[in-house]
Each structure stands twice: as structure tokens, then as C-alpha cells.
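Read the single chain below, which is given as C-alpha cells and is the form predicted on its own.
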Amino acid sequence: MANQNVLIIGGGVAGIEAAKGIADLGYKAILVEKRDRLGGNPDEQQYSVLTPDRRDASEALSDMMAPILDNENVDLMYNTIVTGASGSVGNFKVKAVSMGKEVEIEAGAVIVATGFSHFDPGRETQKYGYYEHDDVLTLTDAEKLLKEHKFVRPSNGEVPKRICFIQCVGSRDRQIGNEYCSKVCCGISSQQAIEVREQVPDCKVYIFYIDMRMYGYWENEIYWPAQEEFKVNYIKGIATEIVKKGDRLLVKGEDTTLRRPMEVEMDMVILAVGMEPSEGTKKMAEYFGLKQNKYNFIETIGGPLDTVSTTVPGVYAAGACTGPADLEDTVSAAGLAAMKALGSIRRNGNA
């Protein structure tokens, strides 16, 4: 008889949503998380607000987690790292180290929800000077400052007068092998620009972009308000180098609309870094024998009509472990993965 439990690997948004769906249908979800708490990147990176509704991230995550905490149908295993796997649909045996002890977890189906990693801008041959200049930040660095409502220059603690965002750092770049769009960076930069203008009203904010990509309703929810209400300046251009000039940063590049070189001084520069597969994603692909695409995300086999089934029956993948995804994509995929995981168990049990 097939094991009725579903193992979920990763306690971020996708893992939480999948566990909720499985528990609601009366099945057991075993959720393993490498950290000592749930929440994934939004919690670990201290997101300020969520895109696009701009709800406080900590509050939203708490509400999302509440149904699986103290739920008899959800076993939460913190400080747990999967180290190997064997078996097949209906009878998976997964090795893990939990709280320093080796354990084996048995499950009928598995959902991989190991998320993504943010691109390291140091790989861009340091043309942006991320590790050289204190006032060059990433979106995740900026999130922490905005969450604390203390948006100041790291170099001297002063309130900035001029800042800019640089889009597509680590995305849409053939030279480093990341030809894909990371999907959320344009929206998050615009959202952060709004937050900066709210917290530091006298600060002038610029966004340098190749082209702005706003999905679904984000155009009206974020992009136009940023320009019309908060006076964020969008400049179609490419930044090629950032150097120090006195106590400020000099951004060199090209204004592609006017087709001329540009040099502008800024107090802070925020790099809109994209998504890459996490180490956990790559490890799960190895342990379960899952096919990866050319960018090392887990490959799903159903095209646009099935975004969660992998090349291994009984193993499903949800969220940004399959490629760049926003929160709405992630939650939807997690619900689908939960249903398909339970369906595979039921079919196997009745075979």
C-alpha cells in the first residue's frame, strides 16, 4: 500500500502553501526546513512589504503560517537538511540530518520547494563595485533599510539626496549565461522607489532600465503611481561602470533614448539583482534524479499546462525552484503541486 504522507522540502511561501493544501484535505504533510523558522527568502532577507499589494511582509507571512502551526496534519522539521533519496512514487525514503541526527523520512510523494538565490553582483567583473563601495547595494540590502525605516547611506549614515536603481543585474545577460528575465525585479525596484520617496521625501530617485517589464496588474498598481504620484524618474539607459567621485558615486553609461554617453552622480546605487537556482534546488535535483534546464532550475515536463510535474513520477516542484516566479505564481504552483502529489498517492494506492 502506498505511503499516504507527502514530504515537502523547503519552508518558504511555496512549502507553506503546499502544506496547508495537503493538511486541509486530511493528509499528513511533513515539512522540512534547513533554518530554525519558516518564511524562506521573504523572512530571511527581511522583506519590507510584498509586491504588488505592499502589505507588511512580516504580517503577511505570519498570517500565512498560522494554519500549519500546531496542526496535527503537519509535521514541521526545522534545522533539517536532506542528504539523499531513494524509492519511487508511493514509497520514497529520504535521508536527512535533523538537529544533528541522521533520520530517514518515508513518504508517498515529494514536493520540492527550495526556492532561489539572489544573483551575486560580484560576478559581473565588479563593474558595479558592489564589494568596493559601501553605498552600492542590492535590492535585498535596500529591503532591510526600508523595513527598519532607516534609509541612510551605509558609508556615513547620512540621508541620501539622489539615488538610482540599475535594472537587470544578473538577468538578460548572455555573457554570464543568464539570458532569462527574472520577472519581478522591475516591479520590486519600482515598489522600493515608492518606499524611498515615502520615507525620504526630499530624495530624488532614478531607475535606469533596458525596458520595464510589469506583469499583470503591476503596471497600474506600481509603475504608473511611481511616476505620477511619487515622481520617480525612469531613464532608458545602460550603466557600464560605477566609480567613486569624492564622497559620492559616479555612474557611467549610455542614455539609449538620446543615444549619448551619460555620467551622473549619486549618493546610493541599488542593483536590481535577479534570481538563480539555490544550492538546495541543485542538490534536490541530484538526489532525486530530476532533470534540470540549461540554467539549473528544475525542469517541469508539462509546459504551460502543468508547471509542477518533474521527470520523476511522484516528485513535484513548486515556486522559484523551477524558474523565476513572483509570489502569485508561487502560491498557485504550490496548490497545484499539493493536488498532484495527493493524486499520485491515490492512484498508486489503488493500482
Given for the second form:
Number of protein chains: 2
Amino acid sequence: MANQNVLIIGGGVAGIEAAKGIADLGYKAILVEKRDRLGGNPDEQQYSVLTPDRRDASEALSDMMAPILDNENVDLMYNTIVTGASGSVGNFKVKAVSMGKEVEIEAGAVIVATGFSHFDPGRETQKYGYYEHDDVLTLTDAEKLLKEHKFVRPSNGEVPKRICFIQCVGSRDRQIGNEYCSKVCCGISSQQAIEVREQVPDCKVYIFYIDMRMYGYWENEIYWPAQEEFKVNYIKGIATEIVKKGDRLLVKGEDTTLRRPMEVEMDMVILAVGMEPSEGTKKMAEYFGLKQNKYNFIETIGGPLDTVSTTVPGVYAAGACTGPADLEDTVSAAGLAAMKALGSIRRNGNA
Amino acid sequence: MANQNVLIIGGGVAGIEAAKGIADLGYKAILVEKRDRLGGNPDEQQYSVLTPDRRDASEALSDMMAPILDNENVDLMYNTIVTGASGSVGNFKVKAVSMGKEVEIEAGAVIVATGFSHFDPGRETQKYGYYEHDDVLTLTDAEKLLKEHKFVRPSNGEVPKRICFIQCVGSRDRQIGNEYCSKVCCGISSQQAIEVREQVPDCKVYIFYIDMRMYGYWENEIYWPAQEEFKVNYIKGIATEIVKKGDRLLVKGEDTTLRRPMEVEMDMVILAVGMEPSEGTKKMAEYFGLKQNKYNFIETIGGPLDTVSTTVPGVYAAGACTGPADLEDTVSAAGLAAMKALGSIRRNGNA
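With the form predicted on its own done, generate the form predicted together with a further copy of the same chain in the same format.
Entire complex below, previous chain first.
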């Protein structure tokens, strides 16, 4: 007889949504999370607001996770790290260290929801001087400042008069091996640009980009308002170097529309860092024997018609552990993974 | 007691996936489809291959729908058009005309999966002369030619030597009221460009674009190979007019990188038409009282953290009936909709 429980690894957006779905259908979800709280990257990295609806991130996440807290169908295991796995669909045995103790978790199916890490702009590329210049930030650094409503220059505490975003840091970059586009950075940068203009109305904001990938409704919900209402300046151009000039930053590069070199002084520069598989994602692939793609994200099978099945029956992957994903992708995939996980248990047991 | 069945309206990719999920969990799906077969736009419009994996579309769809054909948990109702609805979650009563006869369908929850229509390039914009020039095609026209391996000029049956795609036809266009980006056209155009280069190796292929929105893996799976392996020429530019010149087409516009007017002769021009809500989508919104956005797609509630719930409890919307969606979006959303539909029935009945 197949074990009827679904183990969900990772308590971010994908994991929360999957647990909710499984519990709603009367099955048991066991959700393991390495931290002592749910919420994944948006919580850990202290996102200010969500993209594209600009709702307060903490509030939106709280509402989202409420149904699985104190839910008799959801076992939440915090401070728990998966360390190994055996078995197959219907009868997985997963080893973990939970609150410092070794435990074994049994489940009929598994949903891996271990997400992504932000690209480290110090890795293999020092051209932007992230670790040299205090006023060079990443999107996640900027989120924290915006969340606290303290958008000031880290170097001197002053309110910036002129800032820019540089797109595609760690994405679309063959030299560092990340040829893919990280999908969300154009939208998130634009959203942050709007927030900067709201919090610091006198600050001029520039975005240097290759293509603005404001797909679907992001075009009308973020891109148009950013330009028209919030006067964000979009410049098709590539920044190649950031150096110090006095107490400001000099961004060197090329304006590809005007086809000429550009050198612009900025008070702060925000690097739109892309997505890479998290450590947890790589480890789960190893423990469960899941095929990974060349970027080490978990490979899904079935092309565009199956976004969650892995090479191992009974193990599904949802959200950014399979590659760059926005919140919509993640939530939708979690639903599909929950459905398929329960389906696999029913087919392989006598439920 | 709540009715335990889920009514799915539309037998395209979203409807098929939702039905599969519901059946897999042991519930009954009633799938109504206006045509006499499943497959939605990819089948009706005779897509050649899917984007991005370039698998034969007919074959992929056949495999996808196989599990719901002759499935005791799925009632397939072909040639059926929904004409009205009443009731609420747990007890919807839906009127339809099925095979010419009036019927009433009862269901506990409903999934609207009525998809999109391709933008008609004759509507409100005649600048591209779609209805005047035989050699001006849409993406769907081109799909059919590629599927049949007969990629020739409609005007004279000759193999083209030089063709171009024009992006954003009916999208990102405030004048016609479609400010949104249709999301998939960059990828599909690039995929077709590759296919043209394979089928007609001597044909030069150009793509005129505003931004190439090759998000996520489309960047490395389509955009890099299109340029490097298949020598597709991407030109950032805007085409403003197409006129006849001898037996060829003269495309007038502006090369925005070189900042100069451009006039290029082409044998065929393919318009990358965007997505609009289908008639069925607009009608279902009306019958069920679902809020629509300003473009008449069905509005989902909950921002990026809920891609399928509508303003009416128990009615979910999946896929391109909610806005521009690629196949991945559609399949994932269908899974989430199936899960939420079953959850709503369980919460509102005594299942």
C-alpha cells in the first residue's frame, strides 16, 4: 500500500502553495523548511513589495501562508534539512536533520520546492565592483532599503540624487555560463525604480538594459507607468565597468541606441542580479537522482506541456528550482505539482 | 450536498490538463468543447511544432490528450456551446446546446478554459495591408505552411528568397487599446524563423522587433541558436507601412539602432499577431458574472499569488482566457485550477 503523504521540501512560495492544495484535498502534506519560518526568498531577503501588483510582501505572504498554519493536514517541520533519500513512488524514505536530530520521513510522493539563489556579482566578474564600492548594490540589497523606507547611499547616508539599474548581471552571459534570461529582473528593477521615485521624488532613475522583457501584463502594469507616471529613464545600453570618481560612481559603457560610448556619474548603482539554483536545489537533485540541466536547475520532462515532472516518478519540482520563474509561474506550478503528486500516489497505491 | 463534478469549458491545452488532473484524483470532469475535437488553437490553427521544444504539435497534443479519452472519470461533450449559467459554488447549473439539443449540466465547480483569439491584423490597422497583399501572412498562416512543408509565396507559389517577421502586431499598441505584451510572439516568430531556415535554407530571414522578449530558457533554447546556428537576422526596428513594389513587398520603417529610415524589399512578410480574448472567454465572463480586465480577459484575483481564482467563488480560469500565456503558463495554471476547483467543492460540500 502506497504511503498517502506528500513530502514538500522548501517552505517558500511554491512549497506553501503546494501544501495548501494537498491539505485542501484531504491529504497530508509534510513540509520541511531549513529556516525557522516560511516565506522563502521573499521573506529571507526582505522583499518590500511584490511584482507586479506592488502589494506589501510581508502582508501578502502572511495571508498566503495562513491556511497552512495550524492545519491538521499539514505537518510543518522547521529547522529541518534533508540529507538523503531512498525508495520510489508510493514509498519514499527521506533522511533529514530536524532541530538537530536525525529523522526519517516517509512519503508516497515528493515535491521539491527549493528555489533559487541570487547571482553573486562577485563571482567570476568583478567589473561592477560590487565588493569594492559601498554604493553598488544588488536588487536584494535595494529591496531591504526600500522596505525600511531608508533609501540612502550606504557610503555616506545621504539621499541619492541619481541612480541607475544595470540589467542582466549574471544572466544572458555566456562567459559566466548563464546563457538563460532570469526572466523577472526587468520587472523587479522597474518596480523598484517606481518605488525609489515614490520614496525619493527628487532622485533621477535610469535603467540600462539590453531588451526590456516586460512580458504580458507587466508591460501595461509596470513598464508604461514607470515611464509615463514615474519618469523612469530607460536606456538601451551596456555597462562594462564601474569606477569611483570623487565620492560618486562612474558607469562606463555603450549606449547602443545612440551607438556611442557613455560615461555617466551615479550616486548608487543597483545590479539586477539573476537567478541560479540554490544549494538545496542542487542537493535534492543529487539525493533523489533527478536530472539537472547544464545550469544545475532541475530538469522537467515533457517540454512545455509538463512543467513539474522530473526524471524520477513520484518526484515533482515546482517553481524556481526548475529555472527562472516569476511568482505567477511558481504558484501555478505548485498547484500542478500538488495535483500530479497526489495522482501518482493514487495510481501507485490503492487509495 | 455539493455536486462533486467539475465542469471544464474548453478543450484546449488548459482544459485537457485540468480534466486529466481531476480524473487522476478520482473525481468526475465534464469537459465541453465547441468543436468536434480537442486541442484548441494549436490543433485548430494547425501549429507545426511547439515552442520552445520544437516537438511536432499534433504528436505532442495526441500524447497529452490520450489519458482523458475513454476515461471513465471524464465526460467529453463535443459540439457543445455553453449558453448560460446559474447557481453558486457546490451547485452550478449550466445551460448548453450540445449536438443541437439544449442540455443542463450540473457541477460543483467550473474551470473556464476558453483561451484566446489571434489579433486580426485588418482590425483598426491597415498599415500592413494584410487583406491587400497575398504575401503578407500572420504567424498562424505561416504555421500552416510550415506544417505542410510548403513554405512558398501565396502570390505565385515560388520559394521565397527573403522574408521578415514584424513583431508586436496588435500588442504593445495603445492606439488599438492593447497595451499589454502578448508574451509568446517573440518566441514563436524565432521558432518559425528557425523552421524556415531549415525548410528553405537559401531564404534570408529577418525579424524586426522592439524588444526581444525571450525570457527564461527561451533565450538559450531559441534565441542563441536562431542567431548562431540558423543565422536569423534580428533588427531592432519598427515597420510602419508595407506597399507593393513590382512583385515584391516594400517594408518601410525605422531602424532604431542605426536611427535611420529603412526600406527593405521582402518576398513575404509575417505579422506576429498578438493575443486577444476569444469570443468564448467574453461570453463565459458574462454568463458567470466574472470580472474582466480592460482588455476583456477574465480577471484573476490575488495578484501574482493566485493565477486562477476569479471574482466568483467556485469558478476558476486557466490559461490564455486570463491574458497572454505560453504553454507552460497554461499547463501549470490548469493544474492549479483543478486543485482549487476540487478544494472548493470539498470545502462547500460534505465530500
